Every structure is written in C-alpha cells, then in structure tokens.
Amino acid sequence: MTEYLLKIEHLQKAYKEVIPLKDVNLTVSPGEIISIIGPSGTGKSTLLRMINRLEDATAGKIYLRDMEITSPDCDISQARQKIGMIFQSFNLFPHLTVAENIMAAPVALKKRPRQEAYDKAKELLASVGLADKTFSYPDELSGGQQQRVAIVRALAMEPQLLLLDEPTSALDPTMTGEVEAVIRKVAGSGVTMMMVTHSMELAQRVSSRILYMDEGGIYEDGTPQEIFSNPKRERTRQFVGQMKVLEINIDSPDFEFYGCNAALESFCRKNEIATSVMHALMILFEETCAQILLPRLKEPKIRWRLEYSVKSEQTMIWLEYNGEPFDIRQSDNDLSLKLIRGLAEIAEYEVREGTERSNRVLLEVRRRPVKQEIQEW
C-alpha cells in the first residue's frame, strides 16, 4: 500500500525567459500541514497550480498516491475531486448564493443529491461561524466571510488534499485572523494541508513541516522550530530573519578602504542601524581587514559579509580569506585584538579545505561594547 500521499519527482517548469523550478523532489504523509514560504518569484504558487494541474510540467512527475497526476492520460477532472484549492482571490461565483456555491461541486461531481449536499453546506457553514450566511450572495460578505466560504467550498469535496495559495493575502487585518482560525481548526481536523504563504506567524502556528523554496527547488525542509530557530542553510538563515546584507570583497592590497566605508556608512543609515553599531562595525572592518588579515596576505582574496537582521537587531560579520589556515585571534596584533574583543564576540572559526577563501571565521557584534581590557574571548 502507498505510504505517501503525494510524491514529487525531479518537476521542473520552464517559461521562455525564465525557469522557475528546475528540480523539485518531495514526498508529502497522510495528515501534514506543510507551509511553503520564500522569496517572490521562487515558484512557489507555480508548484501548487501544478499539482492541481493548472499549469503543465515541463518535466518530472507527480503522484497523488497511484495516481499519476502528470500523465497525458490523466483524468485532471477525477484528480482534482481528490484536490482542494484555495486562492488569493476568492472566485465565488457571484449568481449564486453561499450555499449554492458549496452545494455546486458535490452535486455536479460527486453526484450528491441536493438535500445532502445542503445539509452539508450548513454543517460546514455552522463550524466556521457563517450559519446565518447560508442565503447571502458573494456581494453581501466581507472579503474574510467569502475566504471562509472559499475553505467550506473546498472542504465539501472532502479532499484528500487541500491547497492553500496565500489565503490572506488580500485581507485586512482584522480579516485575517478571521481566516487563520478558519485555516487552524482545519489544519487540526486531520486534512493534508500544503499552504504558501508569507505569514511567518501562521505558518509557524499552524504547519507540522516547513518547506523554505529558493534557488529553483526546496532549498531547505524542516520542522518550525528548525527553520525558525535553528536554519542550516545561508538564504534560509537571511530570510527568517529579515536579513540585510553588504559584501565588502577584496582582492587587491591597494583596495579602495574609504570606498568601503562609504558603503559601509550607506548601508546603515538605510537600514537604520545604532550610530553605535554603525562606528563599531567600521573599527572591526578596519581592525579584521587592514591591521590583520593584508599584511599576512600577499594576493588577498577577502570577502567581508555584514548580516543585519532586522527582527532581531542581531549583527554578524562573515570573514572569509584565504592563506594559510590562520584564526585571526592568534594574531600577534594585540592592539588590533584589544579593539576587536572590545566590539565582537568571535563565535567560530573554521578550516574549509578546497576552497578559494579557506578561512572563515563568524564576529557576532555586541549590542554594547565592553570595555577594551579584556583579554580573552
């Protein structure tokens, strides 16, 4: 018997000028709640419009459990009774009443007589607060009733599994906690959930998976407390915290150092970080770069990376170079050092052997510097 409920093998889709998706692999059990988040554009509407079969593969395949959904022979209308979708939009039809729009499918389809699929209706109505909603039109509802309308509508399929592209997107707030409930109490009733959103906060309340998309495919998978409190990858680490970035690299010893710290200067008073913290990351840069790390370097090849995040206010510094394998405290350069320990906290130093910049070591800023006589880390 399958264990799984979908299955994703090596889809990719291609438009003209643009390849959103180039190799997604993933494998998704009876009763999830999977949150898709990520930067725009990384094809993260395209994946659920594909596993719906709104839009074609351009290669790999998907599998609804025996199903093959990507097959020419596919039946997509039988498919997609097994598939609900619930859009930004919320795409009532506006002729007919808030029943009617539940009742429509499950007759149409499923062929259920009428009166089980109104008293149906009513139940699904009843458990989202919308009981005395049953007769309205689309027209007569808020943007957050006909979203829930939009969830009791799929619901009465009984799907095997429900899609979610950005639910709230297009609510206000007060709109939107109206629906989150909605999406909580389903996500609790057992239904398979695959929802993109770019609501941290839900995703994290309501997912038992998390799938962070970049780079063409899943860039990393994991449980919420994993990618939000513990990332193992770059990009994922930078978007959970609401990282800005500036990369300084260097490559020649006669770099252009007060160029540097004009960008330096820029990029924190955009970003709006601390003078403090400001004057601080211009002294490690200099002590790090100029004092340290050039007159050990004879074909410097530096890259200083300054990650600030903008949820946390955490400030870290990314020093990669190459040479030797060299850990910048055992620098004979105490004044150097004085004023570095005084600044930062080194929280790491590693050897990366076969690669251009072996060296790395990661300076966490303090928020508060000590003061400079301390001689440890």
Contents of the next structure:
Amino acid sequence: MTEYLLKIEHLQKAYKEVIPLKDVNLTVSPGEIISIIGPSGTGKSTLLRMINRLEDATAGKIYLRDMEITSPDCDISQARQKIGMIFQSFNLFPHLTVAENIMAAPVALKKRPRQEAYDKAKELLASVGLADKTFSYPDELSGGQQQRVAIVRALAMEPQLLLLDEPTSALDPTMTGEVEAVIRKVAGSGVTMMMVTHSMELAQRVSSRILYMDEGGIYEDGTPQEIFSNPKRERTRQFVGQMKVLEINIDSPDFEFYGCNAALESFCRKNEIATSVMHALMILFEETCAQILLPRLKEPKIRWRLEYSVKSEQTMIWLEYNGEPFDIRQSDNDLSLKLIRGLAEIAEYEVREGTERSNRVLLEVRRRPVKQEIQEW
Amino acid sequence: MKAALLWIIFLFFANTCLATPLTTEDEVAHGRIGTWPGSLAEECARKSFPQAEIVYLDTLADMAQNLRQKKIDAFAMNRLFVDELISSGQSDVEILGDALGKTGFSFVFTDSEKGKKLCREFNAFLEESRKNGNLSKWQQKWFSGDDERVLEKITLTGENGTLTAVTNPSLPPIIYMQNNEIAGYEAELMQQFCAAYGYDFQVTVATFETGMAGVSTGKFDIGFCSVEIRPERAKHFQFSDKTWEADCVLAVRSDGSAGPGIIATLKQTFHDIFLRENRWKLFVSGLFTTVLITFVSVCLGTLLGFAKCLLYQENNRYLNALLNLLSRLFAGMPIVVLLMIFYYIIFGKVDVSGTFVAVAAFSILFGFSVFEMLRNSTNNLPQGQREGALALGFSERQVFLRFLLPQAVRQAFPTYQMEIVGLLKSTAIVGYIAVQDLTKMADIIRAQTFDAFAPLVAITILYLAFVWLLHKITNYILGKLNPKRRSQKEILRGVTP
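Condition change, the form predicted on its own to the form predicted in complex with the partner chain:
In what comes next, the whole complex appears, and the chain from above leads the way.
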C-alpha cells in the first residue's frame, strides 16, 4: 500500500447557479510538486481552498493522511497548522513587523519559545535573501519581497503540505523571477506542494506532476512532459498551446457574410494575428463556405472553427459540415480550390458517421502564401 | 475665531443699547405676544387680544430678548416677574396698561395617600403662617426688591422622614439659585414647612416639564416652581392652596434710558454672569458634571462596545440578531426619549441620581456606536487578512483578537474621535432628567440675569475648550496605536537578536 499524504474523493462544490467542481478525485504522495493549470473559472483555486477548508465542500471527502478534513468533527485549526498556504495577495499582517509576522503562529500555536521562533525566522529569511528586512513592516517591502516573507511565514510552521494560490499573479513581471526562484528552492527541499498558477513556465520548471482542470474536474493528469509536449486530450492541447478559438456557425443559406467577416477581423486584431494571415483567413472563409459549400447544401449546417496558437503562432481551421460525404478537394470550383491551396494546406478529411456535421476537413494555414500558385492564378 | 466671538458679543450689546419707541395697545392687539404655553398668562392674553398671534417662549430672558429685537411686541406675564426683570436693570421693558387678569401659584403633590397627607399638612401650614403674619413677612422679604434676599438655613430635624422635591430654579424671586443653592419665596416656604412638620427634604433641579412628570409618576413627593393651578393638571396632582396671587400684565418695549457704554456693559455682564452671588461656581459644577458624564460614558461605552463586538464574533445567530436590533433601536431613537425611558421607566422606582441615569444611557448608546464602528471597520479589512491568519491555524477568535481588531481599531479611530465630540454635545440635553450640566447651568444663569445670550457664549467657550482637550487626549492615544511607533524592545520582547 502506497502511503498517501492527501486523498480527495468525489469532491464537489456547488453554488446556487453553477457547479464549478463536479467530481474531483486525487491522491497526492509525499514529496510531489503538483501544479494545477487550466482556464479561469474551472475551480482551481476553489479546490485549493477546500483543502484547508477556507471553503467548504458541498460533497465528497478530503483526507490529510488519516485525518478527514471534511468531517464536521475535524479540528480544522489543528489541520491548518500542517497545511501552509500562500495567497495571491500575500496577506501579511500590516501592523506587525516581518519578524512578528513569521513568529506569530509558531509562538502562539506551536508554543515555541520566542527565541527559538526568532532564530528560525532569521534563518529562513536569510535563505530567501531578506535577512535585512527582519524589522521592516510589510508596506515597506516590494510585492516580491512580501511574497517571499509570506512563503517564509508558511514554512516557519513546518507544514506537511504547502498550497500556493497563484503566488506570482499579483506581481509585476520584474518581480516574478525572485519569487519563482524561492518557490523552486522550496520545491527542491522536499515539501509537498500544490500550486495553482497561470505561468506555464513556472509549472513546467518546478513540477513533478501537472493537473489540467476543466469541465468541473481534473481533465488530464500527467507529468510535465506528458501534459506540455504530448497532451492526450483536446482541451488540454488547446490550453497548453494557448489556443485562441473562434467558431462561426452557418445554419441557413442567407447567413450574414459581412457580420462573419467583421467577427473574424476583430478576433484577429484582439489576438494580434498578423495582417497577412488575417487576409488569408478572410479569403479562406469566403472560398470554403460561400463558394464551395453553400451552393452544394440546401440546408447548410456548417461549423467554421479557427484555432490560433499564441505559442506557436500556428493557425488551423476545422471545417465541419453536413450532407453526403464530400471532400472539398473534389469540388469542381478550381479557382476557389487554387486560392485555398495557395493559402493553406488541406491536411485531413474524414467522415464521422452519426454526427450532424459528418464531414470534417482540417486546413493548416500557411504563414506565407505559396507564391507560385498565386502567380499561376 | 476670537475676533468673530468678539463681534458677536459686540453686535449683541450694540443691539441692547438701541433705544426703541413705546408700543401701544393697538399695536399689541394685532401683533405678536410672547407667553408660556398652557399658562394663565396665555389665557389672559388670548382673552384680551383675540387677534394677536401667540408666540411660545421658554424663559423670561428669551422674552426680553425677543421683545428687544422686535420679534414680539409684548409678553404676558405675572407682574412679579416683570418687576424683577425691570429692577434687574433691564430698563427697556415696561408694563403696559392695566392688569389682564390674576394668576397664582401652588405647590403640587403626588396623587397618592402620602401626597394627600402632605398636601393637607402644607395647607394647614399656609393657613397658620397667614394668621401669624409669617407669610406676609416672607413675601415682603422676597418681593420687595432690596438686597436682603437670603435664605437663612434652618437645621431640619427630619424625624418624620425626608421628602423628595423637584424644582426649576429659574424664576426669581419665586425660586432661583443663589450661591449654588436654591433660594426664593418658594424655597423659603418649603424650608419653613419642613421645619414646622418635622421633615427634611432633598431637592432635585429639573426643567418644568420633567419636574411635573416626576411628581405625577411619584418619583418626587413635592414639586414647586411657580406652578399654576390648571384644571387639566389637577387630574395628575394634588394642588395646595395658593401660596401667592398676582396680576397678569403685559410687558412691552420702553424707550428706556440710554445704557452705559459698551465696555461698562461688558463689565457689568461679566460681573452678573460670573461674580455676582458666586455664579462662577455654577459654571464649575456644571462643567464638572458634563465632563464626568462624557468621560465616564466614553470609557464605559468603549468597554461595552468591545464586549459587544466579541459577543458578535461568536456568530450566534439569535444573539447577533438581538445585537443588530438593539443597535438599530438605539441609533434611531431620539436621545431625549432614551433618557426619559431610562429615567422614568427603567430607573423610575430606584433612587438614583440623574447623573447616574445619564451615564448609564450614554454609555449604552456610545457602546452601540463603538460596536458599529468596530464591526464596520473589521468588515472593511481585506478578506485576505482573515484568511491569511486562519490558514496559519489560528481559531476565529484568535484571528479576531490578534489580527483584525488591532487593525480595525486604528481604522475606526477618526470616527471614534468624532463620536466622542458628538456625545459631548448630546450631553447638553441631560437637563431633561434633572441633571445640572453646563447647558442647564447656563439656563439657570440666563433666568437669573435675564441675559439671553452672554451665558451661552460663556458655555460655548467652555465646551470648545473641553473639545480641544478631548482632541489632545485622543490624538495622543492615536499616536500610541500606531504600531510603527513601538520600540525595538517591545517588538523583540523575549528575544536576543
């Protein structure tokens, strides 16, 4: 039997209107460094905050070793002493010096002698490069320094588990580096960590395990290698590639062509897609939908889905439509086909039986149009 | 500031010195007549001048001042008081025409067996005094206007018990304050009556309305402050026979004699307000009462506020609902009403002083505002403060006491300072429950000197000085509350770096 540090079973969090977490199951072994990533609003922070019960679960159980945290009989203050937490907003106590911030809990809760707590604080501060700030007040420190103090404050309690809730999100870009360095150092020291972060780089560098959260639960769970280089599932891939997605649905022959063009244009501008690519996309949209597909389909059901990866700057179009199996490459509209081929590579065609839009074509948009073919035309 | 005050004083006296032409009865008939509400004088004025507008004013000093400034054309009043007013040096007032009617005064007693017995005894005493000539001797002494008006102390044996009496000593020569003691015709009667019937008495000073209410509810045995016998009042009290009867007359502006110069007037005013009959003692005792009520209420109220805050933090649903309800109730209720409830209902049958009642009421009131302040500033702290402390493993109560409260106190402090000044100003109404605070003393002196304004200027200066002192004290505390002003030693207690 493997010894777990934390076990989460069928955890659910429901509000009146939404259910951010439907069913979460997770086992954390001692020494693991876990990063939780995912789009906003998928309950990452909520999950973290339920582990030390800053928020209560609607259903399900959480165990810290053999202590059931979710039980009403649990002495939650006792449990929290074993679980450190780092907040986005630092949450240092402004009326106390750095030393007092760090010493408060060990002295009051662990009944450590003041001298011992002070020496420990000094030692920890020195290890994060803040020995000279012992008697400063939080408002005299920069954001990065405050967050380092907050980490020291949590470490002073010698926690079994350290929760970090977006530790670098509130920081200026110039200060994230110093905090990340400290986090890496702590991760190297053997403390079990669970960190919610928006920084893929940080997640990739420090973690031994990544949880991608989406659709009300843990959507994909794997090593950094698996998640970042070889995601198995669709949404993970989109997120990790930092995909921006635009979907245009055409459900009638007289759809609003200019409206779609405007939507496409604003999407490109918002995501800073190169103008040349934007023009290519507009032409592709017109040729595929208006020229080739619409004349063929009496009751069109077309989904024109654009995926743009911020990271790789690659643009792909998924074109799904109804009707008899028909690869657009079979179209007799040579002019349109030529135009399309000049701007994108038609990578894939498949028929998906039983779905409403049974035809699917994948277009990979070229960074540069193929000049030859344009010239030919 | 000083200049502005001097200007106010100057304008006031300049106004005083202006001579004004005489008023005719015809002018009065279509003009405005000042009087006391519900008095016989009002009845007389309405009967004689049905077309005139009746204006209700509080004190004789106010009537004289209104008259002087032509806000009213005349006031209807017992001749005794008008004579007193004129003989006190207010030569710009004179009596117009014939008497409008008669008015007379009585003592009032609680409508109970004890009250009835006292009333009978008092009437017998009056009858006896009239027969043996004492009554006219006393009337001569107090009403003649010479300076021999001193209440000689008689040692009261009190073998038949101590009577509680209430009065409003603002009507010389009937009842007023002299050397910080009550004096006047009615005071003489009270003392002589007690001496003759083996009583001792303890007198409380209150407004007329409070005094009457106090007698009718049985808080006091006897009330005397020139009470007129009125049929609607007879339902609530036992009236004695008349102790004195006088004409009701109409007082109007006269051309007067040109007053002395401004400097001389100021000197005279200063003398009348502070030096004559040691009146400064009244200010001192009033100031002491005001300071005492404010200071004790602030201290007790602050403690109460903290206690309520701690109770609230327990998160008991019913307790918190109760605290919220009471807080709303106290914040929304007029303070006068609150004081009255405390005085007549909660402490109605308990023999406690008005000052005690005032301190109790103001402490509770202030306690609720401190509670509201602390609760609001605690709620306004960033949510992260609470969560940060909870996540370290502190209990809710520890979080509140160690981390939230110290921050909330500092945030709430400016409001706290303002509330203290607010409390000080609210104490000016304690006169309603028979407490002689600074404002009440000013009223008493206004009644004695017939000077409507100068005593108010005097107490304003005293109030301002006290506010200034309070500000100094609270600012000092604010400085102490700044965590950054702590010494290294305090921060490092128990630690050698």
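Residue numbers count along the first chain shown, from 1. These numbers were taken from a predicted model, which means no experiment stands behind them. Rigid core (definition): largest C-alpha set, two forms, superposition within 1.5 Å.
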* To do: Align both forms on the core first, then report whether Lys111 has a C-alpha shift of 2 Å or more between the two forms.
  => no
* **C-alpha of Leu26 off by 2 Å or more between the two forms on rigid core** => no
